[in-house]
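Quick heads-up: it's one chain on its own, the form predicted alone, in structure tokens.
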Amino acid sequence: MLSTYLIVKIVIILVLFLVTLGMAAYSTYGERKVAAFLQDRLGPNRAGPFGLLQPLADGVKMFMKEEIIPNTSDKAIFILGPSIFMVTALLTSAVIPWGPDIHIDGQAYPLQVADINIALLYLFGIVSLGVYGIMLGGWASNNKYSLLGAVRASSQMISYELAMGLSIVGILMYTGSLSLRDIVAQQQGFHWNVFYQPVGFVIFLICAFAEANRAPFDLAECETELIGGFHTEYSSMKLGLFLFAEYIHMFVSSAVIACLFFGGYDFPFIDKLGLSPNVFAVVGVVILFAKIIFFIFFFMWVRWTIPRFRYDQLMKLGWQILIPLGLANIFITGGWLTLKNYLNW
């Protein structure tokens, strides 16, 4: 019989996936109404009260459009990419810290998937498998445009987690640790790392968008250069898993970004209402998604008001400006470190 620890467990797994796959999905619809908050139109409406049912449509038409391999493709990797992908984008999930620990019958159950000691490393190795199925899936399409636009996200996805893992290094010599708990934990009482870190701030938040292929760092698919890039040759429920991925690491890509830098579930003299440990827990989480959704909102905003970068000017930005930048930033960081130490503060 299972026990109750791992029957608990089970649940909130299970919990956490479908919120992940749910957040995902409502972003499109959010995608669609703040578009035409910003260009002044109505956005979905038809599909249930205020469109809400929007997300459930665009799922039933992607599956039941005709799905097409073209015959020159190689089939077992044309399958293959957007499966990775979209793999990849819900394991990056497992190690995000959603709330505090929940408490029944006196056992403590952490509100995250896998609580390890290199979350941040199994973030970036996990991040770097989803180049793999961007290159397969445009390789195996044997489509010119295609290729090149897998060859773009490949170039552009490596050039920038080398600036992103930079960012990071900061907050590692401040806190010590790779664990986003930890991280998490040491933020608590509005010592957040965006006072101490604002560089890596706003490098990691550059890489975010380019590591999501977000506006101004979608040349990978730019449809007026490449028709559809990486995925021109995609069909029904393939070229799903392509968009749903990029959503789902927009997704992450908030709460990673709300955990290392805004505190996670910490909020200002959060601690000093005196709330039950499970109250806290829900207070916690619903701090969080808050993060999450103004990021995500910050994403959208971001693709509907700046212009496409050309290719040239998005590698200059990557390995000219972000990375000697984050390379200064480590050597301040640990200078202010070194001094802060010496003189005992």
Contents of the next structure:
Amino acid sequence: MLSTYLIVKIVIILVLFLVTLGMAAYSTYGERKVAAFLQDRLGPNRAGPFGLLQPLADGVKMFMKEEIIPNTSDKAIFILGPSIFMVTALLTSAVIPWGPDIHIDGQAYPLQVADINIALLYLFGIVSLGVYGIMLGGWASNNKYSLLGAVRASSQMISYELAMGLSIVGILMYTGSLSLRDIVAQQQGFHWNVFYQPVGFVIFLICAFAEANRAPFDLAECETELIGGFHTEYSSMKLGLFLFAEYIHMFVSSAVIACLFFGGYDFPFIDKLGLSPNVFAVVGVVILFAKIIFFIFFFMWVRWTIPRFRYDQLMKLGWQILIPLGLANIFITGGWLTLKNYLNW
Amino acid sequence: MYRSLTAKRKNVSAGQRELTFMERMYLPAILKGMKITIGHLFKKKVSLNYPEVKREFSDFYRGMHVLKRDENGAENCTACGMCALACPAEAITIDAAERKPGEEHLYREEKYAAKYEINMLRCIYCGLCEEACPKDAIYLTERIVPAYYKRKDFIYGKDILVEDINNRVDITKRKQPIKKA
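Switching from the form predicted alone: structure of the form predicted together with its partner chain?
Once more the chain from above appears, this time first in line as the rest of the complex follows.
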């Protein structure tokens, strides 16, 4: 029994690892295609049919580039930076429930690497650790632009983490659980949290953009002011890791948004079809990935629509608007729940 | 009133007004912008897949030069040097020579260009040589000068510039009077 359990877990971990990397690789392709289409261009279409082999070509290019470590940099930390960023990005996908249980020999196995009861806290903790990757990388480069980028990234991420935390307190009050699995389970049957917590959703979405370092909050790496920001001094695959991890962040952020606010693998009337459990699980995974891909597209769509924030505007938005709004959201939700309790609805 | 963090005080001119609450929410404006960008997703793309699809040139496109031959296949150019004189970029070099008896089928006039070189890196494709030519000899065509690795490859001699006798370059469109729009 235990051995099957272990094998299933190992298979899930391996598949998840490959899928995450694959999604990130094809997000780079998707980003270039979406950018091109939104600007009336064609985008990459030379490598393979429709340019589908472009991520492969980009990867080969990255590996072939010269590896440069600046003389004045702190070499150990310089290498540690992108590694931390990549590892933390990969770790976050562990707690996301990817679908309903699959059944082998009458035994249910959850499609999740780890169903821990503090999944959300774990997520927030790991995502915050990602700041160290940027901060150390930018600092160790010993370059003004990198340092400025790192300072911006860390202050931005810390500021927006607050608002992000506040935005999901409303959901926690509804579900009474920090486990993503419970949160998704409670949304089954089209009771998606986005209908009950629209303000929380908007705040979380904005903060997710900031956390993933995506436009319009990509101040840490804005070319116009800081050349490349924290990764100015990086080249070859270390730069590749930074860029790649950003896309993994985007993938995981999309998955978290789908799980927290859009019912995860839930879809209206899917439970009425009477599918066998394993088919149901597969359909659930497909639905979740459809939602994730939509949100990845949404990230790109926003990137190619909205110009970058100015630094003081960014801080103003985070501290003066999103945090009060998040607090107000908590109070209103709490008041509503108390009222509901009081009136026994 | 919120004060900007930047040291520079903004000078609000008379024409500017305070933003209304809806405008300060930004979200409606952002949604409007996103509607515009999503519209472009389905628009016809302006890019062409270059080597397979080529953009159509105008009738008067000024590309690579051609030195014309007459209907008998003799070169029109008489090495008068008007083109080299007209050239603002000084890209044209001509060495003249006298036609020998028996070469009438090669050169139309008694004098011909023994060497006719255009430095394609200097040429600005203005077409003044074409305008200056009294002998109907030099024309700019729709052909494009390709890229080379060496500078000396860009110096085109008569072997490239003179049209092939069996494979004439069509310049009839260029000879028509320009239609006034």
